[in-house]
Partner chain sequence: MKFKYFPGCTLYTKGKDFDDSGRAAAEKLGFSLEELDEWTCCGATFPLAADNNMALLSPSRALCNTLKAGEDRLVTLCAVCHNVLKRTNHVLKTDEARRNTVVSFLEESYDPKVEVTHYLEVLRDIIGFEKVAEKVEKPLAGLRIAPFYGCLLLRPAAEMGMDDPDRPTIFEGLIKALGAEVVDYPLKAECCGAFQVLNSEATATRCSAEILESARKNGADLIITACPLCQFNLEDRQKEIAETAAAFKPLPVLYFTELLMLALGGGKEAISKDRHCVDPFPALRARGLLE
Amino acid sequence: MLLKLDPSKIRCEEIRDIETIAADSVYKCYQCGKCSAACPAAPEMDMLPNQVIRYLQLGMYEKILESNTPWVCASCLQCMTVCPKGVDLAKIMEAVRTVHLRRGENKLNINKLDEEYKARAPQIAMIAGLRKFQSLS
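Okay, now the structure: that chain only, the form predicted together with its partner chain.
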């Protein structure tokens, strides 16, 4: 795939916001791919976790916006456990979600879930779902 880089977008504001919220730098990553190899949710992702970081390094924030990867991430911390560079990728995924949610964009309307399912699922599933996918505003 041929990518055209725009140097003015590298370290753009959106990406700095993500780094601030994650309290981590995307530039620590040297693209070894261990995170993606370890990620249990990778089969349902349309972009591998290490690719998310790569696009962020290259200033291609719009690629991340189109991707389902941050929304399929289960915050399981496998990636940060195996990363040789100490990147906390789960925090970066959360930061991407947080930027959306703070703009008031909901990913999931819990009220629309099947009533019967809601009655059987444990509270922790519902509360975690609200926290991860629903905006406060």
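By rigid core we mean the largest C-alpha set that fits within 1.5 Å across both forms. Positions refer to the first chain, counted from 1. This structure is a prediction, so every number in the text was calculated from the model and none was measured. What changes on going to the form predicted on its own:
If you fit the larger rigid part between these two forms on its C-alpha atoms, the smaller part is left turned by 16 degrees.
Now that the form predicted together with its partner chain has been shown, please provide the structure of the form predicted on its own.
There are no partners or other molecules in what follows, just the one chain.
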């Protein structure tokens, strides 16, 4: 796969926002892949966790927005415990979700859930899901 890089997007505003929110640098990662090997949610992701970091390093933030990986991340911290550089990937995934939600782009629309599901879903799960997947704006 051939990718065309835009040097102006490396360390762009979105990447800086993610690093500020996460209080961690995506550039610490050297792509060993241990985070992806340890992630219990990786089979459900369309992009491995280390690939998310790589796209961020390359300034390809749009690729991350198309992916379900930041939304599937359970923030279980397995990635951080095996990372030799101490990259807190769970915080970076949370920062990606935060930046995405600040744009007003929602991953979940409560109005599209059927009434039966809303009636039987645990209330705390609904609140947690809406908090994680829906913009406040």
